[in-house]
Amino acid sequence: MYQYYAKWIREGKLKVNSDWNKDLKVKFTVQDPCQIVRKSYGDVVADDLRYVVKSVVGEENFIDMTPNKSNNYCCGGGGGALQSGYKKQRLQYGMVKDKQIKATKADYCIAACHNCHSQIHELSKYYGGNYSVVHLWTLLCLSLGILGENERAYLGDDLKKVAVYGA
């Protein structure tokens, strides 16, 4: 989907707007999902993912992790790990990802993959991270002005009221 989103934004078919974050200056980083980036399409899809992210949050509000793209670290939640019953081991493995995210000092980590989202959310809580986790589609909808009030429950207070008309 990242490649389609990027294509549609470039073609003007998906009219996203990052103006909502001009004054807020909320900082974002992005997790590269293992299956589509590291194990499949590589940096080509990672670059499209970053194009989409920068289009919806503003280029100046994006902080990349180091390493990133095809060399980024796995979060530890995929491949059935979330359901495996080995929570302690999963969280220990994920400590590398938690430290990597914290090093960016971003307010939010964008996770386009549901497994990554769940794992990174748990890592932030477990290791006392000061970052939240957000789905890519949430930010796409926010940037389009169509994110419903009921779809904001998991967002931080800094984003709950962005572009909510009549709030």
Second form
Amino acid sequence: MYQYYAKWIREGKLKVNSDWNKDLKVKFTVQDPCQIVRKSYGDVVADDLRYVVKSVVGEENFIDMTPNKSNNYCCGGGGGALQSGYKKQRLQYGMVKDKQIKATKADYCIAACHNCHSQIHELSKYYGGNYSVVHLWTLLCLSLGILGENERAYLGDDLKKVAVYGA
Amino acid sequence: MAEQAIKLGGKRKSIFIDKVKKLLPEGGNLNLCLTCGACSSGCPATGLENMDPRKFLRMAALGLDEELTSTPWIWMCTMCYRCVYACPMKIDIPALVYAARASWPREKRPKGLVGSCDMALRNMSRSAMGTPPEDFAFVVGDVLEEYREAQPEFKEMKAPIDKKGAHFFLNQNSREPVTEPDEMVPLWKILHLVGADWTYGSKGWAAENYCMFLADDDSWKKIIETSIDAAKELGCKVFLNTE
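Given the form predicted on its own above, what does the protein look like in the form predicted in complex with the partner chain?
Zooming out: every chain and molecule, the one shown earlier first.
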């Protein structure tokens, strides 16, 4: 999916821009999903992911985690962990990820993988990080000015009323 | 230096590691461990259940099969492959973990995984939440109608199911249609804007596959085959995994 997002932006089919965030300066970091990056397509797709993210939030508002791309840590939501019943251990596993995200001081973690999204959302609450966790499609539509008010379940209060389509 | 070589007595009792080696290209390099610990030092599951990847592999090498195939740690490791990425010898420890999962009697494996896998086997959606194809079609149609009416720029937007000859076969995580249908819309909008020719399948639309995590190979295959067959039957060119 990321490769297509990147392709469509490069081809001018998705006319995204980051003007909405020029003054707001909301900071974003991104989770590299293990399955897509390390286990499948490698750093090439991680670079596409960053190209998309920077295009929609602004380069100066993107902060990478350390380590990242193929060397990134798993969030702890993969491998069936969300359903395997060992919740305490799963949250302990996720402590590494939570610390990584907090170190970026980002307001949002973009998780364009369903497992990561669920796990990191829970980590933010459990460890009190209070960062929001969003799908990439949400931010793409926000930057295109086509995100309606009912499509903002994962945006924090700071972005609930920004560039609302139809408002 | 020792004067004489030490001879190890008896037959090697290990069978588990040998079985796994036979399954993997180059035997998964399972006998190449340098014991450096790069795997464990970068593994978020290190320390859970008093286990870590290096220890797990060393135990396999020593033939401690019973301990290997009984520790619940194998369900806490996410098989993320960071240990393989960090390993100078590229040892496939996650494959060993997977094999250990598969060695558990199915009914003893985590209930949540068994349940999610069994749900997916119930109907052709292959959804871990058990949502049948007609319910999925109803939700998609309902949400689409609502947005086409409310947002004029998108009155031509489509969310086809079983569209023959569509370029993209898109799958969908069950969570959206079941619990937060509005979250399906942003991706539809993106696909609409770029003029993508896409379709969902009434068969195999669900993106998740808990049978894989359960290490139930036959069911895993059944689930993925449903999706692939649906995409082929419709004549789609690209299988597009959702976010």
